[in-house]
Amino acid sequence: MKRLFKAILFANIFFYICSSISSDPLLPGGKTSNEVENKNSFSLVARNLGDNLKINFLVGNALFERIWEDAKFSENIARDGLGPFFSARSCEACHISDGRGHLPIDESDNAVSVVIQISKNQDSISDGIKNLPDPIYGNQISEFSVESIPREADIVINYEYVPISYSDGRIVELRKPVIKIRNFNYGDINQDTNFSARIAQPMIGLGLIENISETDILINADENDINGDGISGKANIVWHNKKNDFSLGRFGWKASQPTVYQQTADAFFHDMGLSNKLFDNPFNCTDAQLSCQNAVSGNSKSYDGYEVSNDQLDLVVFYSSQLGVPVRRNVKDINVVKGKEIFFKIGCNSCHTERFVTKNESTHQNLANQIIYPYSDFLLHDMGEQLSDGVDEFNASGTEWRTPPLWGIGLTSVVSAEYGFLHDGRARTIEEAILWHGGEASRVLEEFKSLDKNQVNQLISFINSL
């Protein structure tokens, strides 16, 4: 009877320890997180990834970094059947070293990064559409596209300035961009339509978000705010091109892709416009863009019909699930350890979660079991007019965002020179992202901005320590 108490008492020792490592706060990414700071952060494989897949992984982030070219002109199958619309060559031409985008600093900048969304206010999603095109333009307003056809507009982005202010009176300017589309060369957009700007993501920690069970995010959804918190998270149910059947949405600034694999394959026919498996027609443009229509496809059997091959948009989604997420840093500082306590103390994990455990069965093993702390409940807010872009989506709203996660969000400015917060980019830094805030964090807002100083600098210093 000792001996199988001792057993007893040995495995729960063992097990606690193990528990314990495994649920290290240090690590928010689990067993996938790597102990990197520098331009590579967000780019490196998964740390648990078996050895025998890492070729699946180089390969996948080479089709991520290549250059597509026109099919007109291409002599290597492999690349043709850019456009005939674009608002970039390559995956990573948006995702900067697989991190954040940037609106362009000023008028001669190249607006790569950041892609303009349009789309009509509709009233329900039972058609299984994301949003309503326009019909001329679409859901995309492109400013490349193909040698011989006319690009569709020229987009200009401007600021405004914006001033706001703390209890004590300190003054923060904040930025506000204003989208102005010219020269639409296929005649007048619809004035019922509506512009988003929206910068790309980083990539870190997809494969982790997509294996959380839908029970575990949807246990935080409160959409009628029954406990009276002002909170009320709700989830996106949007279309699953593969199931052909609604489901929850986790991916993009307005959680409307199910899956790594319909976010993939979306992003290479709108934003290079490049036929898949799930966007079988080469060209990414409306019935009353003719010259469009008219162009040299890049479809191939060698490529099962498509630009993108099954196995090249496979790899692709490999890659994407399988980058790390980078360690913690500094968590010891005293400013790091008082931010935190601020960050709870003020309400911020009300919609930034800290802490999941993605689920026991997973396409990749490697992502299953993990304890993360991604900081996000990915669900959809809403916040507030000022954020507001008109723009609907399934059935989030013009005010309605998902909670963006915040792990790796300190390694920013180490990864890219040139970045920005928010879906389009504006807030310049993690301080400017919190006072943009409003709708259901309008009373976190208030508490931040009655802290002083050193208590704001230690609330930062806890957020870009994740």
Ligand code: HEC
Contents of the next structure:
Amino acid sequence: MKRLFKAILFANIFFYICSSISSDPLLPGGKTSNEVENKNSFSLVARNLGDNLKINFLVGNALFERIWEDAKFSENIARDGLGPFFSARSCEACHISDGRGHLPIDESDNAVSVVIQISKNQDSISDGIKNLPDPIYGNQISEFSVESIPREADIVINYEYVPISYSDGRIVELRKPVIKIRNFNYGDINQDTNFSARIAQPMIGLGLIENISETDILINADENDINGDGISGKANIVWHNKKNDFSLGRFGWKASQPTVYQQTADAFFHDMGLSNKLFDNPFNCTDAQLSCQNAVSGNSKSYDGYEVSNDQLDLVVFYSSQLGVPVRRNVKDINVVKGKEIFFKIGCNSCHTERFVTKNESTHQNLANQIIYPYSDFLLHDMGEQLSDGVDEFNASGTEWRTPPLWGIGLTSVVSAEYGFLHDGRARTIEEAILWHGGEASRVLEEFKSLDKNQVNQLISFINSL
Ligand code: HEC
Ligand code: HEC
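Write the structure block of the form predicted together with this ligand for the protein whose form predicted on its own appears above.
What follows is the whole complex; the chain from before opens it.
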């Protein structure tokens, strides 16, 4: 009798463990996941990182938060080299608390944490060019510059409001940003230039994303929609500087960067004007911007000839790859359970893919063999004209965006007071973000709009539990 009881008990425990692993996993980032629900939710080191490597994470963190200074103010001191143009003085200024950026609240607010990409209209891009730069202003408009040099222009963002209604007549007012670039200081910009506002993205789980095998991502691509579900999913094939060849893009709103390393080197150069191993020019300006070309260089022998040394770059990359993902919350709440059913029933998962397993081998062994739940396929989808920015990046057209991972998204408001969803931060709530879906997601959007108020709340409860 006792034995039977024990057997039943074990069977129950076994069933409980299995079901909690297979049905609704608590650990979206596998063993990197951290149980914390406060302002630091996105800032913690991967839980399974070896103690001996934690020091690298801490030093990387300090560099991520470091406020860089102009070259001229501190000759021979480590902080050299910001600018001549820059969009912010530190990584952290945009990736606030390792989370996302936001649009300016009103005209008096600045647009730090937003980057304005620029690109001329073109038929197609080739030869490793990310997007076709403006001959005077390059790829990006910088709102700030070192003291001796005029900044490129002022960024002003206004809003239009557009109503959208559910099938039963409920109305939600959506906010659409209108980008105005004023006071160009280096001459007129081409008439056919497009401006794209991008908010900084959350920093969690990036090393895990890098460790998903290419095959596992490409298997979901269906560029010509052969399976006829209205959803294609296209890989962005982008330039990989280190390999000197094209490679699968994974990072950025249009998946135009192949690695955390390249994205970081690019951020140092384009967002802060700091030269490094991949971008050795201390002046992040075009030939047409003469005063900028004549600014003080911060390149220094003690930093491998750059403004950011190879070690410093590696440490920031290490930090950026080793931020853990927060554990899920309220998974047993009935609304969350029902919301998850709706998510799968109406087809949100056709792009927001629930689960991957990372590769067996990795340079960071703690990121290998992890069962992860990012809720993204990391592919590009046509999201319709309303979300278009008119800027091409490699294979991605103006209307195409990479499905963003949804892990951690429910903690966004806990991490920072100001935030926005979607590439330009236009959506003030999860509901607004969903209502902006169009293009390939039109059919899913129609399904969403025919949900009643209670079902919408259940779906949002599920998203908030991620
Ligand atoms: C001026 C604001 C700004 C600064 C400063 C900045 N970033 Fe970013 N970051 C962004 C934006 C905007 C994106 C999205 C880029 C895109 O899609 O074009 C981004 C994307 C990223 C991504 C890709 C994340 C993902 O989910 O794909 C990484 C990694 C990253 N940044 C790291 C850094 C690091 C490291 C630094 C400091 C060296 C830094 N960033 C500085 C604004 C900034
Ligand atoms: C056709 C593919 C597709 C489908 C289907 C889809 N999404 Fe998305 N989703 C995307 C893409 C791509 C974006 C980013 C768009 C942008 O930034 O402009 C996005 C963005 C989001 C965001 C904002 C994420 C962020 O970090 O800002 C949320 C939340 C979201 N989707 C939830 C849903 C839900 C819920 C459903 C089902 C009702 C759904 N999505 C269906 C592709 C899809």
